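Quick heads-up: it's one chain on its own, the form predicted on its own, in structure tokens.
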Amino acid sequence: MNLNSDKFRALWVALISVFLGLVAGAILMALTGHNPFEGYTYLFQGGLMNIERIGNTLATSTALFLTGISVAFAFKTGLFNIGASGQMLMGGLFATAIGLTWDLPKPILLPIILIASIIGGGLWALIPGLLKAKFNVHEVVATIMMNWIAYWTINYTIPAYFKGEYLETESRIIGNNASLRVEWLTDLFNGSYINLGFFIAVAVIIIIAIVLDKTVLGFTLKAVGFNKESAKYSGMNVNKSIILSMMIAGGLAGLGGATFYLGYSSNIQIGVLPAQGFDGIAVALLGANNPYGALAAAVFFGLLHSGKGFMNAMTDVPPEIGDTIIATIIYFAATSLLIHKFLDKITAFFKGGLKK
């Protein structure tokens, strides 16, 4: 294998980041008086010990797939989409509104709901895209602000128009015809939360990988992200590409909202900015902005999220340690330059040994 190839190096950076994060978690467990081996045993058992828990892990990973690929797509095109949480909320709102309003057969209603969620997330990302393209407003600032506008929009809209039967803090329960859960899949995984959203997310990741690597559109968007001036000189419409990139990224996060609120959950709550939007940044970083890498990273983080509760129940290890492990892995993935230098030294060492 070529240690210097980009794909091989990205794999090593991810593996080393995960290893260092797990080591940091083990040290933290030991410092708090717990057995790290026992803690990790129950952590991974909590996500993998039976078919139901495997289904829950995949269900937990589903929204992370889509927010991760949203952030990764933006990164690939030179943008930093930190607004996946708001886009996810608006996609979920559009999907919930249609699911609670329209009474149609499930095979007809579900495609409409999914398209609506993509539109909702895409429209929410359109504003930062326009601000970036027309006025060079940094997309980080714009998308953060849009997160909170989405948050307060949900806080007003749900109690005003879709209030639950008993609580004003959540919408009415989604009917079976609007739910991404299907009986045969639930039975197959012994009652887990897994739903059609998982398969939709996998299909989307494959499509995005093809678009980025095999199409003129993907080449154009990446070229603009790599060097706007060169792309403009070569005749590409830079502003159009920036807006389109943000809208596609927003649509992906919006679809994540549909899979979460109509699949993993059965309604939408107010007062919650979904953490999956921010965890998507971690997924993109660990996956090296590669669609398939993001898929693997999402499953891994889904495993940590679904297993930490079981670890706490069996060993009294605080579930926050699971979040600390994730944060540490993100830290090492974000400081990948140090890992690259480490790999350079290893390569130089082995080359020097071979020459001798």
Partner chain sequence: MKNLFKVMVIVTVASLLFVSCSKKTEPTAMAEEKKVALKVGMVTDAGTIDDKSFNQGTWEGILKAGDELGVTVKYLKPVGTTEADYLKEIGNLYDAGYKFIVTPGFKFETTIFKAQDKYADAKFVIIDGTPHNADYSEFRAEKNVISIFFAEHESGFMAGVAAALELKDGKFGFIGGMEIPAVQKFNWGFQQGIIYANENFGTTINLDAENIIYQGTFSDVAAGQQLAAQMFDKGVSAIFCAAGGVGVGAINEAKSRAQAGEEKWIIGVDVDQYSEGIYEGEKSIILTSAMKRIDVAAYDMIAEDLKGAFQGGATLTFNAANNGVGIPAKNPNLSADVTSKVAKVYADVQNGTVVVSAEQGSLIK
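Can you give me the structure for the form predicted in complex with its partner chain, which would complement the form predicted on its own we have just seen?
If you are looking for partners or other molecules, they are not here, because only the chain is given.
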């Protein structure tokens, strides 16, 4: 075994998970009377067939990058962030509010908007962080509740202050100077929805990987995540670390909100708890909580979401079954624990077999 055997293994587990997911999806297709090979051909064509579709796949993945890394970062530091959806919404709300209120040139406005979205998501995660640190309230419960508080906050705030002229359920459409879409990129990808959010997300993932691996902050947060008590005995400020870790996770999801509402979309809608927040958990699981793993996993999920429509259009698979197939693939892909156990047995078997 080489030195990186743990990472190597994580990659194997991920690949087997994906394969199993695809097999499960194929079984589902076959059982509903559809040809799996045909289905998958169109699924992947739908996501990759031309430059525009590749762009759309990446655009669909963008928010998943950020919610995935948000969940993975929290995991790495011993926290389970189920609240990425709510943090996305709040990040999106902050970003939209500024985008609709301030009329500044794009190069000035965009950084402000992005920072605002990070603050929005970060503040939203601060509350579960504080509750966890001060009162030991489990963050799973707190973040789930914060999701719904965000949902209703949006439901009230958008119609009250940022309502569209005719669109009761959506905010006004943001101006071009607040949009993450840029013309050269749209043109380069032949009219796709890919936007600056994609590059921001990739950059953020690299930064997070560096923070976790190479900085004192990452070292401290991970130590607290692995063993609170030892971290405390070593003089680390455990409460501060928990709060900070939640805020960073929230900020990442909040930034995801900005890329989604001001990049992929061009306004924020009420009555929707973004599914990306929950898919982020699957992304983190499949990516083995490794930032680059999350990147790959998000692209895969983005491909599935983005190719599904074409598969539905080209085959007789009804959209509802299409959704079920995608959910099955994601579900299986995220059951890496089973694969880990399975690999253990396989390894043991071969070890035993070789000896005799």
